[in-house]
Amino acid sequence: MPHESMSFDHLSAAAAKRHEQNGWPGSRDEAWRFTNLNEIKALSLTPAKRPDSHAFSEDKNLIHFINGVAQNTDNISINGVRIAPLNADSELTTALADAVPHPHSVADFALAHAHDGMAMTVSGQVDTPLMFRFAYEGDGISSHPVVVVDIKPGSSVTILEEHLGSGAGLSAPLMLYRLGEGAHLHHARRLVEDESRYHLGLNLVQLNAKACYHGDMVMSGGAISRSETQVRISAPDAEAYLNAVYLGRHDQMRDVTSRIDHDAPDGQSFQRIHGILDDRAKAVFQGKVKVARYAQKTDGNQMSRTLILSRQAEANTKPELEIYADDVTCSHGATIGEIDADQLFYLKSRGISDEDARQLLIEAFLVDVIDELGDPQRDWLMAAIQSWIKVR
């Protein structure tokens, strides 16, 4: 059921009191049976403070987040893009707290102890791509960034989101994007945070008739680093593409979930996650695909690929299709493999050394998901990849 109109002060007390309820998910979840929570906590976090002074940057098109608080927002200056305190606007801080799922510990935590949330409205064909860039820091500092993205009906808009940051706190970061009918959103990620911070991130997004949802991540860092991305169809005509490349190494966890409700006919929807583990990292795939009675000639689709670069190293995959509708297209797959030893013997026989070898066996293996990246979002996610790969 709806609520009415809330708050930001009233959906933060009512989270609190959720996650004081409720805490952290342990093993017996099954969302979280393979993420195992325990280092964060046994932290002691404090929540950020808000920053006493701000950052200021000339890039027109960048809003600097510091510990989850955004910095710079009356530089903004693109045409058809309004910022506000998520507090100030009472409608979309009453979306957000529909959108929630109840309880959600993530959620609940973000937003009892965010400060206040980033109201941003899209309208019109924006050009430029926005560029959030969340910077974080501090041993034992929780950041919880919450924003909210409305984008207006017939709207297209590109959005580079990057988290960084070092020392060991908490990210959990909540981000809600409504796209409204024949709206495009083109949403890349890439998660760069230092080996010792620890990341748990909710996306939420709603889809309504026709529009159209592109989401692309790297997730590189962190000792612990999930994303979990629910997006809800509820109108006819909508597609959502999700595409992932998770990379760990060392003693990393890297957990990516996906929720995609289909609950309106005539709906697509497609996953490509690839990942590669090194060393003793750790990852988990969990995507369900719901189809509901109503939701008449859906094609949902999902792929998992991993490539394990080491004996020790340990992936698991959990697809899960639930539907009721009888026509639909709906499939899901996943492997799991080793660098093939032939081919690594091929290029060596050419006179490639074996790190090279090795390096462009990585490379090909992510072929399938950056062909379906566009312009500018190839460039910047496969420096991210890039960047991992050199320093095996």
Second form
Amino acid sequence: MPHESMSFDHLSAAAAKRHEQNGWPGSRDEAWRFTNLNEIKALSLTPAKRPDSHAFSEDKNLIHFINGVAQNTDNISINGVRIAPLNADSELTTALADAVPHPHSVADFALAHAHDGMAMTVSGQVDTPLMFRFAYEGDGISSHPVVVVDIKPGSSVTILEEHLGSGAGLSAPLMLYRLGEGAHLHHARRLVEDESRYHLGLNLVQLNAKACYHGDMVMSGGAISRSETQVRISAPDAEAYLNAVYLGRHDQMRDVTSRIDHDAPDGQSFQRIHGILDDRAKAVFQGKVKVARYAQKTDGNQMSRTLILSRQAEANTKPELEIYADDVTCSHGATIGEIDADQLFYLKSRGISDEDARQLLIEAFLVDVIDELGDPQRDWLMAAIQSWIKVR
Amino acid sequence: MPLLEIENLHASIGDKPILKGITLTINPTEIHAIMGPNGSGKSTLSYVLAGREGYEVTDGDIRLDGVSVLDMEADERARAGLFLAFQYPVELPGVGGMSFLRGAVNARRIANGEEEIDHIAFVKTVREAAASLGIKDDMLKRAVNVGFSGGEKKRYEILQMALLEPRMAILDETDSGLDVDALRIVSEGVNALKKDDMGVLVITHYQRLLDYIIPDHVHILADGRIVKSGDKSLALEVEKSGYGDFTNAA
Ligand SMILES: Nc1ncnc2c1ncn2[C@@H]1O[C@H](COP(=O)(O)OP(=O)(O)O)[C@@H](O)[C@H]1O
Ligand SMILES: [Mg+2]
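Given the form predicted alone above, I would also like to look at the protein as it appears in the form predicted in complex with the partner chain.
Full complex below, order starting with the chain above.
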């Protein structure tokens, strides 16, 4: 049911109420079966205060968020990009209210504690990539950036989103990317927080007719990191590409959750998820594709592959196809494997050291997904992958 | 000094003894052929020499240039100059051919205290060596062995040998899957390398290859043992009468 018009405070209060009622999910909640939140619950979190000093940045295309709050929005001057506090934009606040699933523990938590959000409107072809840098800090502090980006019909933009920082706190970002008819978004994300941190994010994407969303993510940081993406295809001929690489070691947990709602005909969604797990790391990829009865000629594709570098690591995949239309092409596949002993021996028999041979095979495992990454974000994402591999 | 000495070599896979006392000495420039029926242990011998994990040497020794290689891993043995052309070359999806070849050559060079090879010069070297083996340029751009035909894989093995310039080359059924033309090209490749003091161990099931790569010594392997050694006429004898006599003897 669309909301009439909603203020941010109202949205926040309603979310706070829901979170108070529902709390964080337990392991009996199907969507959270694999990701145990006990460690996060034990943090006894205090919401981050609004920072009083404004970080200065010369960059015209880089927005700093300190513990969730945008700092230097006044400096941003790019043709076609307009930024405002979310509470000053009732249209986008209402759009967010309509878009968030509820109850949803992450969205409700983020909305309940956010001081405000950032609203951004993109019109025309914006050639300069925009960067959102979310820096988090502080033990026991939770941060809740809320961002709504509205990409007008026919417009296009590249947005690089980086999440980094330290301290045993929780990052709970809530993002909504709304793509108008024929709009294009290249959205690259690096989740590279320190190992001490926890990250539970919700990334919402709405696609109008002929819109194209290209989402690439590298998740290599955090003790527990979960990134959930929900894409709603609400008009014909829209396309969504989700590529993700998750990397885990030690006792880390990686959770890549997606849900694609095909609510209109002729839509396409392609998901490619590659994970590498070492030591005792655990991961889950749970991907739901729901095709409504009238969403004929939908093409929904999902492939997940996991490379296990240690016998103690654990990977889970949970594909879910829910199809009500009869004329669709939907597929999913999942593989979990170790480094192949024959391949390793072949490389070593050519004089390549064990370490270099393993690195070559790890990189080879990622080639398929890396080939899918768009420019210019490929190098930026590759750097995060390389630095993870090098630490081995 | 002998190049490769195999002395009373016993080896098992798991608990299963496969090699049951092999003794063989190969001197520089010599070509030795090992022939034998399927399952006699030829590939096992090649893997044990190359240092494959899971193949346990239970007795005896393998020395390269007088130094035991038993404590060396496969990569160390390769850098010391041992090369195995695989009976079944392994596909490496996602590993680009050129970076694989360069990685292998550089690993050897660094171990020898040499500088890494110049990128452009290397591409040229590879192209030339490939052309002489009838390997198409487009194959070099693909992932290692992926989408190669059986014959192309074998040529690619010889290309690697040519680039790595080993002291001691072991060719495990390099002839299988090759037509006569390819057999000739591959053999020419091997013979061209032989002008240095490389030693060669040719493993084959058929005599055919030995018309092209002419062995100094021929050994018959049956049930993990060398049951007869001789000169190249032994290969012809086998061709005529089959392995029956030898396997009974074992
Ligand atoms: N991985 C293995 N595990 C157990 N037995 C093996 C394995 N590989 C080979 N063998 C056995 O070792 C023997 C020799 O095999 P192989 O060396 O491949 O023979 P050849 O190359 O002469 O045909 C055969 O009996 C074969 O079944
Ligand atoms: Mg064999």
